[in-house]
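Taking the form predicted alone, here's one chain by itself in structure tokens.
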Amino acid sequence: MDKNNQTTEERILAASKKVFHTRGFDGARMQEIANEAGVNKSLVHYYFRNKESLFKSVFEDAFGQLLTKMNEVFFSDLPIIAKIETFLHFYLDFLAMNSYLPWFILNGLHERPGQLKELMDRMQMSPQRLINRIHDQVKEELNIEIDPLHFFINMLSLSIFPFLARPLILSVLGYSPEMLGQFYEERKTKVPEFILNALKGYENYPSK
């Protein structure tokens, strides 16, 4: 593939993300995805065939990048806390630098659940393994026993939260945009600092 056509594609790609973002998959039209690429509509046709095509490459895109920075650590030989540390700051970035991901995800999460199993099989990711890998190296580590998944959760719960609740802090709260972006750079060390303190806390309660 020529440079002019690696432009024209990441042009389609990048129109797209903005197009399923704002219509989903249902409300998304090619044509649209064509007006907004400057691109005459079949030349979208012509790089991914069909919406169902081109939405599972703008999907497996997103969540890919995720997928393997998340098998990236977790499955390194960093302690545990290290690994908390480094997803997390890795996942925030990403996800300040990326501002149409969290809805777009859970977006596609909805429409196209399928999606997301058949990415992850062809990674050879397991997430029960995972979340195995996080429960056994807590317990080696810091000799805490958690519930891994509602662990897992919480992580990733308290890091996309801010993003899907931008035009409320916007709005509601009075922010602008630059102490919101202050506002993000400073979850890179608050919400690692919450995550390790509630391990702490696991002491005092254990599970029943």
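Numbering follows the first chain given and starts at 1. Keep in mind that this is a model prediction, so the values were computed, not measured. In this text, rigid core is short for the largest set of C-alphas that superpose within 1.5 Å between two forms. What changes on going to the form predicted together with a further copy of the same chain:
- Relative to the superposed core, V73 undergoes a C-alpha shift smaller than 2 Å between the two forms.
- Core-aligned CA deviation for G27 between the two forms: 2 Å or greater.
- Core-superposed comparison between the two forms: the Cα of T86 travels less than 2 Å.
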Second form
Number of protein chains: 2
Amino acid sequence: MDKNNQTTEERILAASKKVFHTRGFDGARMQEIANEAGVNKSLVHYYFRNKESLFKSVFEDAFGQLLTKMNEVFFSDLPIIAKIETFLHFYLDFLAMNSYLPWFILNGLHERPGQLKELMDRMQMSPQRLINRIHDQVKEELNIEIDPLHFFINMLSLSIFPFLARPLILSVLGYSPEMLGQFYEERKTKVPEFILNALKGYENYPSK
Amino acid sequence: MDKNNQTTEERILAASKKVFHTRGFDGARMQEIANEAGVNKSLVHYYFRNKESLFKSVFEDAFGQLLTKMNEVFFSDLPIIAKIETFLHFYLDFLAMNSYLPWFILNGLHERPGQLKELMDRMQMSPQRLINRIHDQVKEELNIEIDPLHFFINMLSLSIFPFLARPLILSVLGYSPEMLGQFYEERKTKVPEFILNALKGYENYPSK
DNA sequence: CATACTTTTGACCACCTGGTTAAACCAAAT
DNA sequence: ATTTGGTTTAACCAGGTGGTCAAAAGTATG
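Having seen the form predicted alone, I'd like the form predicted together with a further copy of the same chain now, please.
Time for the whole complex; same chain goes first.
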């Protein structure tokens, strides 16, 4: 326990997040992590064996946060519309405050596929069950037949993509970071609106 | 003109695409490019000054393809619904055959922001005009008021994200590459359906 | 054949990076 | 004060990287 009420190990982990999140595995430098933590480079190796294992800690922490919340929402006993709204609200909010996370996770998976296998088991996550649950609940409560996997991926797409495309939007639209922040803010209402409208468009959607 | 009816320079450029597309700038190795082209590493530097300029060629080629087609569709004089359908059809098709491109471009922009500035000028691309055009045409032909920028980003999200999330989908759902191909195939009908349904959900959409 | 020019190559280098190691430091217990 | 254990550091190393260079090979021109 020293500076800032954190142990050295905690300081190193925090620094690792900061660096890995923005630079990715290949782009991150052990030296930069050490500097960020205000610590000698060897000390990083002392607490975490090597870059790989340090990255694993950071990656699983990030992915775990997102996965946990997702399960929580979709296995709750809210009506499906409320689940969708809750899910979107949480993710759009969380991502707005952690706009580097989507890139970090997807890039990490691109550089090191197989990173997930082990974690998925450990968390005993069953995507198929979640997908089935959505399908049944949509059919029961809204009386419409959708492909739940595509629908779920659609929700993720609309939530996550704009954060992945951050540098693209900045360049192409010539936005300032502030304007981009405003844009993300707007999406908190635009995305749910778009998705719920899409559902209404299917056959047999109950009127009122 | 030698092997395969290509000049050495063309062979190097083709090899560069193959390597950069899958590995990104940081991950690519000049040696791997040389091997892929069946050529000495020094020769790569002979034709293209350095890694940076070689990457630039590859990047602008990829980005140009996507941008050109986008302009072509949205500045045509098709009705808006047809434009949307054409756009989605083209992108979902093109991306299914070049599934690495979205990651390559977004990752390239993340590693080297500013890569676009110059290209945007040179192509005299005006995103604001495209966005306005969508807004006006939607209002006129469909009698509904949408935010065109969010709508456009929604289209991109639904088209592109599943390709960025490729390693995620493979891991989490345990899909084989073939099953994933099938999934992308399905999206060619699911995505247009979803988007057109969403439009119908807005107030005043003309019935029939 | 001789000359001049371009293309191709192998050897090499300076630099950076993750990782190791032995010594120094330090706090607590004897 | 001395010992003991964990903690922190500086110096160092092996391997890989983009890039250079001078010589060799090839090709056209006189």
